[in-house]
Structure formats: C-alpha cells, structure tokens
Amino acid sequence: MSGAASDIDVIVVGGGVVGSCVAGFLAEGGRSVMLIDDGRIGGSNANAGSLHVQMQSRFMQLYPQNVPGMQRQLPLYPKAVRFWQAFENKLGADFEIRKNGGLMVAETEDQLAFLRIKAARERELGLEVEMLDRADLDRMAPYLGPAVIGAEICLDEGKLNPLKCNAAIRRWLIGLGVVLREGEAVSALSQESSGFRVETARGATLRAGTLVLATAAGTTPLATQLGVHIPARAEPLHMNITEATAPMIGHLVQHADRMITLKQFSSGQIVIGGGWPADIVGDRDHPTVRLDSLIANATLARHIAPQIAPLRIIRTWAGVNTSVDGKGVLGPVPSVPGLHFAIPGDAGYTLGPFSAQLVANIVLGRDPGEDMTDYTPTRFA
C-alpha cells in the first residue's frame, strides 16, 4: 500500500507488544487501524520472557531517582501478569506462562537486610512477598549454589515464551484486519485540521484522525515533531540462552545486588539475562552483544546456579529496555487532540498488554479502570 490512507481511523506507530496490542484492542472496538513498525530489533522482539512484579534491585541502583515512580506504578504489575494469563485464554494460544514465583537471592547479611526493607514496602503496596532462609531454599530451589544464604520470593512473578506470544499476537492482528506496514520507518509527523499526517521512509503519506505512539526508546524525536517532550532513553541489554537440559529452574531468579536473571523454558533451555550492557551500533542503531557482558553474565550464572556450568551457550543476543522516570507514559496529550502515548514503565514486556488495554480504552472513550494521573504524558512539559 502506498499514498494516502484517509479511511484509517487510527495509526499506531511501533509494532512491539504494546503497539500491537493497542492496535488489536482498537480493532476489536470497531476502529480501522494501521500499525507501522520499522522492523528494528528493540524490546519485544528480543525479550527474554521474564514476568517481573517486585521492584528490581538493578533499576533501584541505577536509577535511584526513579524509585518513587516505580513504587507508584508497582500495584499495576501483578494486574499485568493476571492480564497476560487472561490474554492467553482470550487468544486460545499457549504462551507457556508459568507463575511459580520469583526469587531475589542474597549472598550477604547486608543484601538480606536490603531485601527485608524492600519486601516490607512492597507488602504495603499490595504485593505477595515473603522472606526465605537457606533451609527454605534447599526445599524450594536446590539448584541455588552455596553462596546464596536467603531470598525474597514474590508469588506473582513468573515467565513466558515471548516468541510464542509475539507470533500469536500477530495472528490475532491479521485476523482482526489490522493493516500492517512492517519494515517501514516513520520519517515525519505533523498535525492537520483533520488529524495527523504520517510520512514514511518509503515515500508514503498516510493520514488518520488519531495517532498512538508506542515507540518505546524511539519516542523522543517523534514526539518532538508534535511539540511534546517525552524523555525516553534506550538501554541496550545482553542476553544468553543455553542448550536444553532436564527441568531444573522453576522460578524467575534475580539477585539483590548483582545483574542476573535465570529462568528455564519448557524446552529445557535456560535464559541468562539480568541487565548486562550491550551496545547500539550502525546506521540502524542495532543492539549488539559485548564479549565482556557475555563472560560476566555466564560467570555469575554459574556462581548462582552451579549445576548449569556444563551447559553450552547456543545463542547470545541484545535487546533494548526503555526507561523514562520509573512510570509509564500512557494516554492523551490535551494540547494535541487525538495524540496518545503507550509506553509502559520498566519491565515493559510484563506491562505490555495491560498498558495497551488502558490506552485503547481511553482512545475508545471508555473508562480505563485505573487512575491514569500518574502516567500522563504532560508531566514532562
């Protein structure tokens, strides 16, 4: 398709899990929808499959200024995990969702003290969390090495298979008649009397009355063209996956003070992540792995779970996390009628479909069901 598309009600820019779900929910609501995605590796198509709920120590250390925002949004996380479960049923798909709980492990008394303080605050905010000693872990998670002396468990945490999720969501969009323009970057945005003009790098000029930007770390330059400031930052991260082995790790495993996540898919493969840095290189800003991150990530994983030491790493890749101020950027901009943003907070894949439903409800004129004041895009004005 090329040229003008004046019969489209809504253009959604950004084809990750959030933009795709916004497009799908709007199509279900009777809107004609076009979804534009530039096809670059980003967050959703490189996600490692963690369903995060508890506050991640890594983000708290790197962005202490964002902790108040993280705490404000924290009650949405368990709702988002439940939404994933309902979404899986709705699509009749198998996302391989397993909600066996998440362990944040500690190796020192200082780390345990940090977890106790964190857990107390999380309980105040409605999370189901408990502290575990080594005896508890021996019964529950015998794969953890002797260096681990205790942990916090969040019962709402879990994991899924993002490859299966993304494929099922794409089939859903096609079935709903969403127009997909894939591998096509948006080069210019402007406001017109009847809505918005969207120009693409392939020379297409598209128009719609409503525009939703679900562009994650790429939001800032696009929003600026419409006179809106959104300080979204790209954070490239490194991930690894091992060959398959017997079932071993049933939880989502994190650390109180170090960068690590561990989880095992139903295929038997173990995903090793946790936020080790990657690079963004080239004309297309491609997230690219780093050898030092690979070595450090794998070494720490062996330290935490020594039984995985004999396994071979069969693939390593990088993706992009988007950080703003610890909270999502969700909803309309009153000064630019018809413009909406759909950027979840940290751990955006976890929050993705739920955040998309909130934004879609607003676009459709429905009650989102949550107080959206904290997430307004205008807070950066």
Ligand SMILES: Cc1cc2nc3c(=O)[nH]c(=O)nc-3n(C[C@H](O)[C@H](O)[C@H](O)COP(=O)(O)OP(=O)(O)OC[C@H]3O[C@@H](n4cnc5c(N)ncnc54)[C@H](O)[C@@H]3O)c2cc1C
Given for the second form:
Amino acid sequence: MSGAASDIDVIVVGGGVVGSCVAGFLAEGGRSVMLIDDGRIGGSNANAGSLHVQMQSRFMQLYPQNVPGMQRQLPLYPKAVRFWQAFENKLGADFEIRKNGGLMVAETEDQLAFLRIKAARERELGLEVEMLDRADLDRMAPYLGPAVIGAEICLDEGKLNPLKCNAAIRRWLIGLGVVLREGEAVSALSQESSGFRVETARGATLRAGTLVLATAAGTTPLATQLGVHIPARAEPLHMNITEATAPMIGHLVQHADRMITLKQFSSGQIVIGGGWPADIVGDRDHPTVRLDSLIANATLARHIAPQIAPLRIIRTWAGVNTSVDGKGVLGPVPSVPGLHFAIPGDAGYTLGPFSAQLVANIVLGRDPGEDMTDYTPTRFA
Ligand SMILES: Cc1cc2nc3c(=O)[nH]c(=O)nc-3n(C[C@H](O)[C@H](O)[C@H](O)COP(=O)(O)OP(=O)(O)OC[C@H]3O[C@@H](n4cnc5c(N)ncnc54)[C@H](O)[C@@H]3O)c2cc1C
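Swap state to the form predicted in complex with the ligand from the form predicted on its own:
Starting with the chain above, the whole complex follows.
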C-alpha cells in the first residue's frame, strides 16, 4: 500500500520491529503515519527469537568499553520481555512466547568465576539470576553435554517466534491505516520551515513535520545529512536451524565464553546462532552466510547439547545486527526540532516494541515513564 504524503504527520524510516512499532503506536495515538523501508535484510527479519535479559558474554568480550552502558540499560530488559507479553495479548496474536529462563553455561572454573561476578552485579541491578551446579543442571537441563560444569540462570529470559511476531505486527499496521512504502530507500533528508523533506531512490519527495529514524545500521549516513553524528555499525551475523525433533531444550542457552545461542521452537526445530560472522557482498550489500561459521557454530552446538548431533541443518541465513555503544539511541535531537531516533541497543528484538513505545510516547508529548538521559542521540556530538 502507498499513499499521498500531504496529510502525513510523521514519517518513520526503517520498517524493522522498532520502526514498525513506533509507527503503530503513533497511529494509535491519533497521528497519520507513513513507514518507509528499503527492503534490505536487517535484524528483525533475520533474528533468532531469543528474549535476552542477562548481559551477553559475547558483547562484554567484544566491546568491554560498552559494559557500563550495558549495565545502565539492563533494568529495561525484563520490562521489555513483559512488554512483549502484553503486546501479544493486545494484538490477540500468538507470538509463541515462552519464558522458561535462560542458561549461560560454563565449562571451566574461570568461566564459573566470571558468571558469579556477573550474576552478583545483575542481582544488584534487579535481575532474577541464580548460579547452578552440575547436579542442578542434571535435573533441569539434562540435554547439556558432560563438558558443562555449571551455569547462571536468568529467570526472565525466554524465546518467541519472530516470523509470527513480524506478520502480526504488519497486520496491526495495516489495520491502523499506516501508509507503507516498501522496497524504497530514503536517499536524502533535509529540514524545511514546516518540518522535513524526505527524498527516495524512486524519485519521490515526501514531507512531514516529524521524522523518526529507526534505520538501525543504515542510520549514520541519514543522520549526517541532518547534522547529527550517530556511530551505528553493521554487524553481519550467521544463523542455522535444524530439522524438527522431540522437545528437549526448554531454555534459551548461551555460553560464558563462546559464541552460541541455542533454543528450540514450538515446531521442534532448534535455532543455533550466537554471533558467528557472515559477509556483506554485492552492490546491494546483501548479508551472506559463511561456510566456516556454519561448521563452527554447528560443532559448538553439538558439543554443548550432544543430542543435536544427528539432526540435519535444513536452513542457514544471515542478517545485519546493529551495534552502537551498548545502549539504545532513543528520542529527540533538540537542535533539529521534530527529529527523533529509535535504535534499541544490544538484543534489539527483545528491546524492540518497548523501545518503540518510549519513543512514540515522547513524540506524542507523553511521559515515557523512564529516565531517557542515557539514551539521548546527542551524546556522540
Ligand atoms: C542473525 C541475527 C539474529 C539476531 N537474533 C536476535 C535475538 O535472538 N534476540 C534479539 O533480541 N535480537 C536479535 N538480533 C538483533 C535484532 O534483530 C535487532 O537488534 C533488531 O531487530 C533491530 O530492530 P530495528 O528495527 O532497530 O532494526 P532492523 O530490523 O535492522 O530494521 C531497520 C530497517 O531500516 C531499513 N533501512 C535502513 N536504512 C534505510 C534507508 N536509507 N531507507 C529505507 N530503509 C532503511 C533497513 O532495511 C531495515 O529494514 C539478531 C540480529 C541478527 C542479525
């Protein structure tokens, strides 16, 4: 569906989970909204459906400078998971949300020591986390292989099915009358007396008084055109999924020191990821799988949960994650009236609808209900 821009109050650029939800919440708030997306594979149409809450060891190791920011944003994660549950009810949809807890497993005493320190800090910040020994794991997670000696469990973690979520969110947007322009890149942005001029690669010129950039890894060049610096990095990642099998993995599983996420969908398929790299190739910057990532990721998965070994991997895919500084970039830029950013932070699908609600409330002139100082887009100036 597409439509005329003359009566549009807000243009949202970026149709991932965040931009879509911002558009929906603004439409519910009485604004006429246009949502534009260029159709590239971003995070939301590639993501693995983990509802992350505890700090991910992968991000702590890759970006140690971001750990203070990650800790400050941590209290938002359990809220974001509860928001997904409420959102599922509101939309009357089945997102296949399961909150069975998430394990971060250890194979050495050093890894256990790291998890103990991490758990203590997370408890201070309000998370429900506990340390488990091997006897606990034998009872609760017998699928774990003999190399695992203990784990941290975070009771707020879980999983959902992003294919179902994305489809339901799209139906919600259409029902709300959000004008969708898809497969159309925004190529130029400028300020005018009445707001913003938005030009697209198809030659359209659109106008609105309010502009929300929910463009994830595509944000930096667009923000620059409006004189704002947002250092958003693209992180292409690899995913695998197995054929279906009997239910065996109830938790979200991660590792204290190695790149792995494991979970089993309601379909019985096991989704294996955890941050193995993919490539970006071609003139359309397409994320593309790597054989070495496929092999290493699957080998590690069968080491952690040996019953995976006989299962066939039936599909692999790649997508683009976005990394800034470990915190969301959410809210207005006072020097450019009407401009707002909506980038969720690490584990951005988990944070997506909640982050979108925060930004939508600000646009609508409502109290977002959180102190937004940490997330201001002006912090990189
Ligand atoms: C393989 C993979 C697995 C992941 N698994 C999980 C997980 O299990 N749990 C979790 O919480 N998070 C996960 N993530 C991260 C999560 O998916 C992202 O953080 C989240 O989806 C970000 O949502 P978004 O709406 O901000 O961005 P995106 O979903 O990336 O959407 C941004 C959109 O903006 C569009 N865009 C950009 N520039 C322009 C432009 N100039 N014109 C028009 N459109 C533009 C892009 O094409 C894209 O569609 C994963 C990411 C990847 C890559």
